[in-house]
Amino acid sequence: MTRSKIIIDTDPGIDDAMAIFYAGLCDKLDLIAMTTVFGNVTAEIATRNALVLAETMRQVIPVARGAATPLVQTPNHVSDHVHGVEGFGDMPAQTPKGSALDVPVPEYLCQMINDHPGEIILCPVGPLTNIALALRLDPSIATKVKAVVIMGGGLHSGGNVSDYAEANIWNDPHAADEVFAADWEVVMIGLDVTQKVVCPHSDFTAMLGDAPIIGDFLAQATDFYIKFYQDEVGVDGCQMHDPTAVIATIYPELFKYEHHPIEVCTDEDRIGETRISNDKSRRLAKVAVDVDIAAVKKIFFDTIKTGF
């Protein structure tokens, strides 16, 4: 079987971890690099934790160190509320015993795609300026990358960050914006479809017979992911973010899509909102609105169970 390539750029994050493991397991995927950026938590952290995700998967994936700071304005504050300091909820940090590549992310991203041409997935569930910057570096990455797969934004579904805005477009708008504006296929699976993605712990805890490794790893780092979910936004269960977006890649028949040309606001009052523009010489965007909740689940945690 033929499996798609997959870069995903990471800030791991409880969520990230799942969009993780779910590609390192995937036998549809290949996850042939991880590049880091801060949002979650510092990009020093989400490096190291992402080297510790392949490292549990039993996997040597690279990793690239990236943004640590947005392109344009003040960084917000790291999401340790949602995530915990250390990223996995109240788990302590751990050190992993391999360590990152010695290259710039943006010159690593524009060598990967340019070295296979038309066959990389890019799965950014991070703020975008590991992306915007790839793209100052090397536009024509534009026209060899197989399509840019995104947790973020939302359009009919209002922010979770504030009314308008999506935590990773929020965090660098700038650069969202200028991912959103290039000539390449854009696909966004945000708000509207991964806020209904509910599991609750009942869903991790069923895969500990099956996964004891990885199962206790998600079954601990989502006690603390759960805990925000009921008390701040009231859903018991966490919202499965980053793990619909990678399923997306592979699965799009899941997703019911509009087709818009988006662009993100970067004023002040409505800052991170991504919003059709009505510059007709952006490429339509696929904005998935609806999702096959169920299928989504059941695709994770199958996939999942197959690990250690």
Second form
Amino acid sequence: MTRSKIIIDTDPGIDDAMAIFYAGLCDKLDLIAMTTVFGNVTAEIATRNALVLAETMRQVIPVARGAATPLVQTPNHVSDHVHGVEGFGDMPAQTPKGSALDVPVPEYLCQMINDHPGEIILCPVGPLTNIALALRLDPSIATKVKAVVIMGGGLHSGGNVSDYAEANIWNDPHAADEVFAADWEVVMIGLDVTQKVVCPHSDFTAMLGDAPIIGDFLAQATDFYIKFYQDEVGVDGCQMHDPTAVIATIYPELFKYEHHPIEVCTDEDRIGETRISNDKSRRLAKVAVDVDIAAVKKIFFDTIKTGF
Ligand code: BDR
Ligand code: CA
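I've shown you the form predicted on its own. Could you give me the structure of the form predicted in complex with beta-D-ribofuranose (BDR)?
Zooming out: every chain and molecule, the one shown earlier first.
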């Protein structure tokens, strides 16, 4: 079976770790690179963490360090209350053996996409700064990716950092608007679906027998993450944002979609809101609005079980 090439643009982050482990272990995907961005943590910590995740899976995956700040706005505070100061809950920082590529991320993304036209799934699961900068550098990449599937936004759900905004969009709304305005069909895996996929801590400890190393990593990290959801959201489990987006890249049939031109509000009052645009020149985005929750969870844990 040919595996689909995927690049994950990421700010790891606990659910980012789930997404990366899933992509690295899935026999339908070939995780050919990771690019990093500020968001849950700084770009520096995100880069270190992406390298640590690859090494935890015993894989060599190129990692390039991307944007440290948003395009226009003053940076928001990192999400250490959700993901911990070092990004993986209370787990102490680990030092990776390898190091990041010495290459600017926009150039790297454009080169990879131009070298493999029609082959690469781009899956951003953090703020969209790197993707907007790559589009500015070479707008033709929009016609050369196989798909762009983002974790971000929400259409009917409201936000998770304000009444209107989802965290990834809120962290760089100007970049997100450029991404929705580009000449490609954005698949938006937002809070309408990711908030529905909730896993209790027992789901992660159940991995310990089959995948002791990755299971232990996720059990430790999600301990912190789930406390946040219990205390701040009133949910007894964690929302599986980023892995749900990666799963959507290969199992689109598990989701229901609406098709709309989408814009991002950059005005102060509703900053970061993703909403239907009146600009009919915009391509329709494919916005996931419902999901087969049980199937997504099963696919995720069945794949993680195949790891170390
Ligand atoms: C998104 O924001 C980050 O905190 C998560 O990693 C996810 O990408 C959810 O709103
Ligand atoms: Ca993320």
